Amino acid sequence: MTTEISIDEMRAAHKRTALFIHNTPMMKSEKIDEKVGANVLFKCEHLQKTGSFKARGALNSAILAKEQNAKGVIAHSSGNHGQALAWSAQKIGLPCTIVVPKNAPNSKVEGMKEYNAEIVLCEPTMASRESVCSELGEKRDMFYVDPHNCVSMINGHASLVFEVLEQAGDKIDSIFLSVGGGGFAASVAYSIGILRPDIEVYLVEPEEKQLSNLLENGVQCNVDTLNTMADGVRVAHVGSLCEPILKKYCTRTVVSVKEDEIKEALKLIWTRMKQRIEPTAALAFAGVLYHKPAHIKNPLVILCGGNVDTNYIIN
């Protein structure tokens, strides 16, 4: 298993999995253009297998797993990163468990479960998350992938980027993505910041986490769990592998959104693009939306996931 996060490792990784996943499509509304004062473009990860990006770093991890002779994968998710791992592990062979938290979205530990990986339930804290999958992990014998804090997952997600400066390099000044973990905002910020540094990374987040206070003055939030509708980033703190990168890239480019405007963010997705987006998704657009730099006028906004329940109402 490679221990180095590079664009060496990031070309082998998008090589190795580009048969399996999609190369998502772009989308854009003049409708949003004209409310937001900006070319917007959407990177539509929603339509990514199992319905996020986290397929991206999963899929690598599982197949470098497997060539390691592991006799399974682990992970603790409240749902995207549990689908997208299950679902690697099912495409290529492998057995897989999936630690989740008791309050994690019923769509999603549904989703787990029809790509075959055995949950486990454990407390909705990091702690208990962690904890779990370890004890299990060790006794079994099994690869664990961690959902942020992971070179095969960081590497894995940088075929998105690949895909957009591809797709739309000469048309973008700009990088909107939602930040939980860091995992994926590592991914995009280091590829970035080495392959087209002229192009700025913003990383939008819940106002509670203050993940500028950590990055500038190297004060960590003082929770362990985001109290956000966007489920897919409660995770307050980033990976250890994911910090240092996130200081150097984007130290001035983190945008705090308020819970509204990630729901008015929603409305527009939905009503707009007839796009059926998570609220973790709404939250990139919101950074965009309510927060734009003036200089920014040409911004791309990852739509990172679409697993919603599908009695979900914005209310």
Second form
Number of protein chains: 2
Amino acid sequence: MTTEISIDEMRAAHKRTALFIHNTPMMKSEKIDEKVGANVLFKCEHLQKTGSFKARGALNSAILAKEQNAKGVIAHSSGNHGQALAWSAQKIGLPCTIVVPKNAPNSKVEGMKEYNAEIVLCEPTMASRESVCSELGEKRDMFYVDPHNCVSMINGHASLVFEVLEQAGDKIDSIFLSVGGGGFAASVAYSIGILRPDIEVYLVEPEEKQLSNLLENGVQCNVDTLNTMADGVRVAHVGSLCEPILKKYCTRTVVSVKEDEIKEALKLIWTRMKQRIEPTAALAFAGVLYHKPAHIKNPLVILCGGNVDTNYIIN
Amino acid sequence: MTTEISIDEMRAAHKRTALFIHNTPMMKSEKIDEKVGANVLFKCEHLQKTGSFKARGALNSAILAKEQNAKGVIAHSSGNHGQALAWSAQKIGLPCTIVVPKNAPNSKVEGMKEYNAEIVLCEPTMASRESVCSELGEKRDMFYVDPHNCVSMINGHASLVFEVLEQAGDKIDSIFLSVGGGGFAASVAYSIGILRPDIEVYLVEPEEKQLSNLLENGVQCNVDTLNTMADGVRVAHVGSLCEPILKKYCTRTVVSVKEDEIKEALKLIWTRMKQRIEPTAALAFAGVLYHKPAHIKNPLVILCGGNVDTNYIIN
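Same protein, the form predicted in complex with a further copy of the same chain this time rather than the form predicted alone?
Now the full complex is given, and it begins with the chain already shown.
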């Protein structure tokens, strides 16, 4: 597989995946602009295939795996990554196995099955997920696609940046995104850092994550899993491929938000924009709504996903 | 005020309101096309100003009232109509009074207040709503805007049809919409009947309404209020201005759906399209999902609104 994170590989991934990936629309809301006191643009990745940006990197990974004659792709996931990889593999006719912890929400597992992935259940621990995954992957000669710490995922996600620059490159001064394992954040920070260093990339985190302490002082967060309603970014640590990129480009642009702020941000987007985004997408908007630096006038918020159960309520 | 429903008046209303009304986008979903077995387009009126198509007719009415030197506009409403009229009046600097039944949902009343409407509470009966409204309207020389049976509302709503024909006139063979008091239905049926009689207009109703029995046999529904989750179309009877239009154009195109069908349609749009529409908007889609006539290949569904409380759940 590709071993390098680079703008050339990102461009190649953009071209490689363009046939199946949505160029997602931008939205805005007059009422939200008033509330924030700035011109806020939203990039609608909840309208992406499989309901999250993950489809971008997953499709790139699956195509590269096929080109290199892998017998299939495999990953462990309880959510969006599994659905995105299952969809990608189905699109290009490659077998796909997802290792799923027994306690995963049924709706997500159903989503994976719908795209014909084979589901293998494991114990709900990271150790079990990883060991089952690597054992099976080796036995079956399937390519393992890590959701965060994976070159083909990171290169693949950058198609979003090419779209954004074409749609609104002259209208934005910053990008706000939710940060979890760091793959998407690294992809955006790296490509923007090279193509448009005048645009600031803000990483919005649940406050428990304390990513600044890692990027500035090298101190790791002392838990593995964050206690946050933003379930897509509960993984506390960023991948080893991502960390140096984030250090280089985002050391002073981490924004920590409280749970109540995520909640209010989510309510606003549900009621004002009528978009059923997931809490993790609201996290990025909470960064703008409550912590936008005064010099930022034209922020772009990436709404990363919309996979939320029908009866989810905002508590 | 204008006393005539006509294509010329509809064109004039379209021009008159274009500055403030959104030309709402169309959406589609591959998964939904598969499920329905047709190419389904959605016209996103939940993304209209104030979250429903009502803004179209309401703004037309408010502008005409101002041109004719009325001191303001007045209506009774517990929901979308009140918000739409309040917004319209505020946009053009006209006073607005909304008579609201005491049991109206707080979120809707807050919406009206946000647009600076004066709220007058009344008893939660139609008699009280109407008497308070007509008394106040006369005393204050305010123009009364009925949500359904009102020429300026009906002419105003037709701006949607001009947009649809421009966006997708060559791509659709039918339009499915939710029918309640009949003002919107009359507007679409009349304008399509004249401009594009080859496009069929389907009126989707909760089954208790039995609109076919009225249009074919002259038999009125024997209740005033329907027991349906589609709260925007609980009014059982269509207005006297609307009835002859619907008789002429839609006698054989009424579609009755069950509550469970509305529920499933709502779930699909929430989960697949990530659009937080209200149950009344799902009603129109339920007509396509469960009752599409076999000869219809390219239906357009109008998603009429998206005003649903944050913690609404699909039971």
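Positions refer to the first chain, counted from 1. Please read these numbers as outputs of a predicted model, since none were measured by experiment. Between two forms, the rigid core is defined as the largest C-alpha subset superposing within 1.5 Å.
Relative to the superposed core, Ile192 undergoes a Cα shift smaller than 2 Å between these two forms. Superposition on the rigid core between these two forms places the CA atom of Asn103 2 Å or more away from its counterpart.
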